[in-house]
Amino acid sequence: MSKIIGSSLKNIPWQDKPKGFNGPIWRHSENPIINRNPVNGVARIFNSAVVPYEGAFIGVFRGETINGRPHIYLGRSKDGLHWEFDEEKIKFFDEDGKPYQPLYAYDPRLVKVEDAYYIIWCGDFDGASIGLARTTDFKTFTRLENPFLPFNRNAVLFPRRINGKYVMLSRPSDNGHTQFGDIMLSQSPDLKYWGEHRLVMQKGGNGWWQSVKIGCGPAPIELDDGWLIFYHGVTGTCNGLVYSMSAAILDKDNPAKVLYRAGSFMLTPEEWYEERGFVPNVVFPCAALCDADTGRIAIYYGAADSYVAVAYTTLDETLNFIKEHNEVLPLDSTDGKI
């Protein structure tokens, strides 16, 4: 069986699988872990990302301010479940040390690569596109060049270079609430110039849960024989869009190639905090903590664009589900050079 390549995380948030529960992912019993109006001036926090840091946890959070414009806020937690937030949004500077604040920023991911932490978000670059910043101490945040032209969303870096290059997943889109979208891969020698774009995964398949669009969630988790990704899939209904979550395994050396992909969702809106909110029927994963020793995985997800929730799984549970429900689409298994 596959193993996680990474560190021990003995203090990972965790609850055992409930007796009699048969699903591959189970929810934290005290969800949501972040409710409405979590800090002065912020109405809702959701679609946010966390990492282990100095024996505890730190995160970047999408905060919808009381004027409706989203920004990124810093939060800290001793246990990964109870959070304290800075009241001021993160202040970004350019590489010359001058203030360089995004007009807005939302749906951040947070990834450690080598000796630095990178925040990736969606912002305004003459339309929705990807912002990128680096920090080493969570005190100073340096914005880097915008990786891509508009329009793009749902970008996340791999946690290490592959074949000497930084690798990023994203979902090209349009300037509205896109009714299409596949997961793409791009590479860079220096985090400045991006190219060698590849198609990784397409929406669709026999199941309707990912028929409208898909997008990557947490940073890929390195395994000894591949990369595990959790991603969201969107379906259309007579009452609007529904966001669910599932997973896939990418090739270790060429992650543009999909080895296995679950054709069914692993988690879909069922609880009140997922079904009822500012945008109903949304499960939107953005971060995953994992313990290499036990294979435990804690997934942070936005619920109904109103709350942050946590769910649990294990590597074995996830791999068994993916392989049992495997459905790799024709272009998924290629190297993406179409």
Given for the second form:
There are 2 protein chains.
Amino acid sequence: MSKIIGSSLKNIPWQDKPKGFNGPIWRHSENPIINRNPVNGVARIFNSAVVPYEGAFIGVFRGETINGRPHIYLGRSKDGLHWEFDEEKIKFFDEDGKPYQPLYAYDPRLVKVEDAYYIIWCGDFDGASIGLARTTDFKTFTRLENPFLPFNRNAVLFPRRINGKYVMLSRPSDNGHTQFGDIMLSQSPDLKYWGEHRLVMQKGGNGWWQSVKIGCGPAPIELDDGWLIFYHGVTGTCNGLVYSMSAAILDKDNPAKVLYRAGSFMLTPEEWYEERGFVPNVVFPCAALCDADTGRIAIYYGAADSYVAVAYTTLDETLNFIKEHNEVLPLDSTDGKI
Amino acid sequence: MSKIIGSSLKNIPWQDKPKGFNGPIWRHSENPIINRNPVNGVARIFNSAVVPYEGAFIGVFRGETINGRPHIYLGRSKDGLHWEFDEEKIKFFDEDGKPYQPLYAYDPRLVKVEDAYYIIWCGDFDGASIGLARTTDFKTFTRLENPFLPFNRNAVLFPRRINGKYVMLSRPSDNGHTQFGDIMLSQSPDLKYWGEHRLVMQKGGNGWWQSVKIGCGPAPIELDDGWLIFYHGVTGTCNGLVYSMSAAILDKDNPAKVLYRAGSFMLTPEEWYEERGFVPNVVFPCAALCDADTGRIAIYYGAADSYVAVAYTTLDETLNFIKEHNEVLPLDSTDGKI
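Would you generate the structure of this protein in the form predicted together with another copy of the chain, following the form predicted on its own above?
Below, the chain from earlier opens the complete complex, with every other chain and molecule after it.
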């Protein structure tokens, strides 16, 4: 069976799978871990990302202010479950040290690549597009060039260079709530200029849960024989969209190729905090902590655009589910060069 | 007054402005210059681009086949007005010499940069996006990496590097007929990786003719004190979109900044070949020939997605019109870094 390539994380948040529960992902018993009005002036925190840091945990959080606009807030936690937030949003500066603040910023991801941490978000660039910033100390945050033209959402970096190049997954979109969307891959020698774009995987398939659009979630998790990605899939109903979560395995050397992909969701809105809220019926994964020793995985997901929740799985549970429900679409298995 | 920086082109197609005509752009008297069914199996040629070549003219043409799918055809002309076309669409190969044919390709532009000619088109990349190919002899055509993620249309290269970098204008869009669109700029050290994206100019303004979207047309024309661009602007009606044409002047060293921009159209559908056809009410400029000696400009434009037509202006006429109707929107005049 596959192994996670990474560090041990003995203090990973964890609960064993409840007896009698059959699904591949089980929820933390005290969800949601972040409730409404978590910070003065912030109505909701959701769709947020965390990493281990200095023996504890740190994260970047989508805070929706009481004027209804999202910004990124820094949070710290000893156990990964109880969080304290800065009252002020993160201040970004350009590479010359001048203020370069996003007009808005949402759905941040946080990935350590080599010696630095990268925040990737969706922000305004004459429409929704991807913003990118680097920090090494979580005190100063250097915003880099926007990697892509609009319109784009749900970008996440791979945690290391592949064939010498930084690799980013993203979901090209439009200027609205986007009734379509596939996962693409882009490569860069320097995080400034991007190219060699590839199609990774398309929405659709036999099931309807991912029939409208799909988008990546946490940073890809390196395995000995591939990359594990958790991603969201969206279906449409007469009363709006429903966001579920599942997973796939990408080729290790050429992650534009999908090796296995679950044709069914692993987690879908069922609990009150997923079904009720600012945007009902959303589970939206943005981060995953892993313990390479045990294969334990803790997934952080936004719930109903109102809360942060945690769910647990293991590498074995996830791989078994993916392979049991394997459904790779025709273009997924190609190198994605079109 | 400004001057065109470029070659003399004594054999530029030309007709003097008709007596009694007051507009800044006047049509060729024998329009359309390319009629329906111009090639066996091709129903319509339109939205196409030409350059001077070996004392005559050569061009890349959007040929809509009788199965209703567009490909790019090569055409040659002695006078720039009477054209002969290859019966087979252009064959593209990748940089390793393997076939790399676009699934479809439309609205090609053609720009000489240094010692090579570049074809830029809109093609399929899991949705509409930009394709790019290079040729030096119009016999072999090397397709390069797709410069951008989808969705994008109307890309055109500047005819020389600026500050050492290739510069491309484009119009990010969506997966449909796109009811929005502004002109953006991207930079590349090598035509493979692109970044330093900037907003150039936005749709809108006081007039409604460019209220839905705008997109670039011919390659920018270098002046001693700026870059002249002709572009299309689109308005909406109860019976569909109407495409008109106007012009702007961009900053010479930083073409993300607009210096002057016409707030009114210079040419709008009036003639039968512009009002009637597969897509009624379209004038869509894709190329401009210039004679630096006289300031004469011959604009090639698609008419009603059915024909190619030519119109004439001079640098002085165009600059006078732009400055008389100058309307630069607030973000147009910035460096476009957002």
